[in-house]
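Coming up is one lone chain in structure tokens, specifically the form predicted on its own.
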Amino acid sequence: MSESTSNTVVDRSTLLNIVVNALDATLAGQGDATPSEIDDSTVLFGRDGLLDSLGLVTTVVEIESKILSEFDASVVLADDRAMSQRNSPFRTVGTLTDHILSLLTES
């Protein structure tokens, strides 16, 4: 799933910022207003979510690109494992951040 350099330190707060910035960029690109406060519980996709399916894909691509540049790591966020989980990793900002952290720290 991921290839990272051995000296890369993965920090959850950095990943959270990457997710929030990607979400901001996607919403701005769609002409949607960004909520004043985005946190772990902000719903991304599904009932009451900020993103439609195209917005989710755009956000995921932006996150994958930013992870590559920040951590020199290649990840695929929307793989079979993510799609088959009972609780979607794309539901909230927090679940997506935790999913990314898991992919980057697995050996």
Given for the second form:
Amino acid sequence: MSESTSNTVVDRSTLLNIVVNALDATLAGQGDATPSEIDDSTVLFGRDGLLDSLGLVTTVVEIESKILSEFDASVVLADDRAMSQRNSPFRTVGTLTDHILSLLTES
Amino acid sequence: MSAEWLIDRMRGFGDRPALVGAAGHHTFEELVVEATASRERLRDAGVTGGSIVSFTADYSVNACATMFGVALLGGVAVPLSPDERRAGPMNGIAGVGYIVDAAGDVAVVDHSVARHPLVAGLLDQGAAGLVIFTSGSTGEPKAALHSFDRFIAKYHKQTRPLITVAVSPMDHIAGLDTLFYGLSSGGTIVTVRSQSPEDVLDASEKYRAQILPATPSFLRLMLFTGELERRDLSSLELVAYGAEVMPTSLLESLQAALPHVKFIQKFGMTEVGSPVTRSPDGGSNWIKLDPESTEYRIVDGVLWLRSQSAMLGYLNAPSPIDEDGWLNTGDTVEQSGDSIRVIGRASDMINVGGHKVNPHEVEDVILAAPGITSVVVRGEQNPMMGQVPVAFVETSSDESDSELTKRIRLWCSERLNRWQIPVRISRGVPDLVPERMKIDRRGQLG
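Switching conditions: you have the form predicted on its own, so give me the form predicted in complex with its partner chain.
Everything in the complex follows now, all chains and molecules, and the chain you saw is the first one.
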């Protein structure tokens, strides 16, 4: 599922930045404005989320590409485990960042 | 004429609810009254046997009434998505002579077009027609002409009335199947505000839905909303999925989240309709095709069908059905006894959560953007959508990769449906030889 060839220590704020930038790129590409403040509690998907289904897919692909280029690590965010979790990792900016962090830490 | 048995049956359902939800609330009686009124309006506007009539297919009572009104006059009904960017060219492709807007008003378009031989054939038989669009492999969507009479024949056998959520658009084979199943059995169609998982869950909960027909990708996204546990879906009995391959892991997650629900595989294709199928056991993706209505054979692992409910042909392309009536579905399947299971697609169409995307159509749009000198679009496996389109471009501009991505996506979003827009846009060429051949072709065109 995930493999890393480098031993770079990944800090959460870097990942948070990647998530926020990917969100911004998706919204801009749809012609939608990015909210002025984005933080951990910003809702991505589900009730009152900023993204619809295809927006979520686009954001996830963007994040995966960025992680591959920055950390040389290949992660699949929507894996079987993400699907079976009681609380969706795609709910907010914060839960998604934590999800990526746990995938990268394991690798 | 053709739709009369269905109209009579619906009349018998009286004040039972036929349509509820975002597109309005109407009883069967009201629907029949509207259908009769629509027939009169259409007749007054000049619609007769063989006339081709498009309408906004939004599950409103107007949309349903118009479809029946056209069928009662022996015309050809062309349901089109409310998205006008797509509806415009499709009217031309189908040779539409009358356009009914969302308010039910009829506009006369053009009478100079010669009648298509397939439409003339229907007229000779005194049968009505139905056109469903499909993504063509050469760029332009194809108009599949069905006999309305034959299309609705399978619904003659009455089934238990159930409350069904209409997730698929009304201009798709799956949406029409949902609609006719519901209306012919006295069940209720629940219409949704949008196809987002939240809106579908809202409607399912509010109207106590019993059946949810959906694609595996939609169901996966529904899991990802994280809301299933908080929702009251106790009324739900059946999830009927189709249009793409159901991964076993997803099916297991869904069964764990909704243990009281039975999951069954459905099979539908624009060209062959929705054959009657049975699931040997609930919760697996094996299906049995009803041998009375549909024959099948498997050639090199690919499914071929011959069905009474098959289309007559395309209005704007050669028919893919051979002279013996067989159609290559392009689906690769496994066989076990008399059951089959779809495992993939043989063609180069990209299946984005059940939406078929023609890569050439997307390439044409991107190539028209400023500064793009060549482009290749292809499908990539994606754990959320099954497949997604990705684009490889060469440019004469020097903007950054992220600027380029935003610009191309925005360009596409003004010209294409959401699911057609590449989720990733890279500079350079992909490393497959056949793809390079495409680039050469595109480069010459550009």
